[in-house]
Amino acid sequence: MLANPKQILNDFKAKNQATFAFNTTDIVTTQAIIEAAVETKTDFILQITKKTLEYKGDVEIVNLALNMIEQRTPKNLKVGLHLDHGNDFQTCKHAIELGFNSIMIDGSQLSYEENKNLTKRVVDYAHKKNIPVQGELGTVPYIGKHVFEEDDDSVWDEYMTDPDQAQEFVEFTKIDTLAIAIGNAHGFQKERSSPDWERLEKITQKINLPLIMHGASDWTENKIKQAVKRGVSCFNIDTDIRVAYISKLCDLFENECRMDDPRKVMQLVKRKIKEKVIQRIKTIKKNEA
């Protein structure tokens, strides 16, 4: 059922587990991650991004999730719809008025003051709603975007979230969720060898909000534990999915195909994805063995 995203990410943050926000782009994809989770007793949140709203039709693709959660997911798993790196203050309003019942605000590629004012504006906007806002503080990487010509903590440290920061602009903007930067980065782009744990166990000291970890699609069973352990409540999912989704896609024009029903190819895309979900479910699942 659709349930809030704060109090779904509270639960997790009270038990010291985490869960996933997984990223959808269509019906296929929407399907397999619902049916993952349904399999598994998992409630998570169902992301979708703003690029995705432009390329799908907002009201279309909301409404597909919409109704998937409600019809598709039983009245005990919880299921939060939630935008995705929403950058500016009228995508959000709209997100809000499409029926997303949580949102992002990502003023990171903004300086701290801008950043800061900008997520206060949204935070201000949505609360009147009852509608919980996540934020971003520090950077994480793209690639194209941001180059790491080497492992250096000198070149990382302006991109990380800075603890005591983070605890200003927590008390000053009243997020209700908060995406840190300790190295992670979106995509194909290189991390940092090694998280800094140091610094999220400063930040998990000075702000008792949900963390969420973008960019964690290749993070290995180890890596997500210790960052349980430190105080993530949420791992964000986009990349495993979208190349889960074209590898099979490509398997099967590179073996010919000759399927003459769409149905059926997308049915084997489906089940490649769910596939995907449940092993990054099951990551989550063995840490709180």
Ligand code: 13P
Second form
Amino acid sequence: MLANPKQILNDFKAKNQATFAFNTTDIVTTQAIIEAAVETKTDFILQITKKTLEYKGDVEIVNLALNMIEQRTPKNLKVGLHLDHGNDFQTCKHAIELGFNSIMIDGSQLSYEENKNLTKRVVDYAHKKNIPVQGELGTVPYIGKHVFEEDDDSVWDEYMTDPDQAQEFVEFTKIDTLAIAIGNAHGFQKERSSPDWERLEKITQKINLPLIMHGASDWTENKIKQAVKRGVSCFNIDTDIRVAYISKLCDLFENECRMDDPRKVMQLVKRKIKEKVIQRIKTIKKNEA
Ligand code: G3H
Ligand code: 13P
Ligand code: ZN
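Based on the form predicted on its own presented above, generate the structure block for the form predicted together with the named molecule.
Expanding to the full complex; the earlier chain stays at the top.
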């Protein structure tokens, strides 16, 4: 059932546990993620980026997600529908109109002052409509935009979340969840030699909100466990799903599967994504036990 993502994440936080936010780009991925969550009985966040709204048709993909949540999940399974990486006021406003019940305003490419002011403006608007907002402080780098070849961890310093600044950011903006940067990066690209655990502990001491770890696709089970122990409530997974999708397609193509029936092909792709999502969820469940 569609549920408030703030409530979902606060519930995990209260139990010192975490869940995932999985990105979808189309019907096959949405089905695979939802089936995996139903099978493992896992409350989670389904999320869609601005780029996907532009690519797929915003009304189409949001209605698809909402319908599937309503039709394919039981009442006791909580699923949030979240706008991932909205980066301007208009996109966030439009996302609320489309039916997202949670949004992210990512001002991480702006100066601190600009990020703070834009985030507050979005929060003021969204909260009037009872929609929770995720902000980002520090920058979670992107493949293509930021490349780190060096082994020297100091190249990461400028991207990291400052714990004191984070406290001020949260108090000023009144966000509901915070995306943090402690050496994590989007895509399968070189990350910091190890996440800055000390920094995460300081952030957790100063901020009593669910913390979101973007760029978790290549995070090992142990790293995830360490992060949960230090207060992270949600891990974002996109690249892992996309790579499973495309590599299965390539595999079918190379192995001369008869590529004359998209229904058969996409059924196999869906199964592959579902396996991947279940595998991810199980690592967290195992650590809960
Ligand atoms: O964190 C977000 C994504 O992995 C990048 O997604 O290519 O849909 O903007 P996008
Ligand atoms: P990955 O690229 O590691 O999957 O990160 C996804 C993400 O942060 C979505 O917001
Ligand atoms: Zn992200």
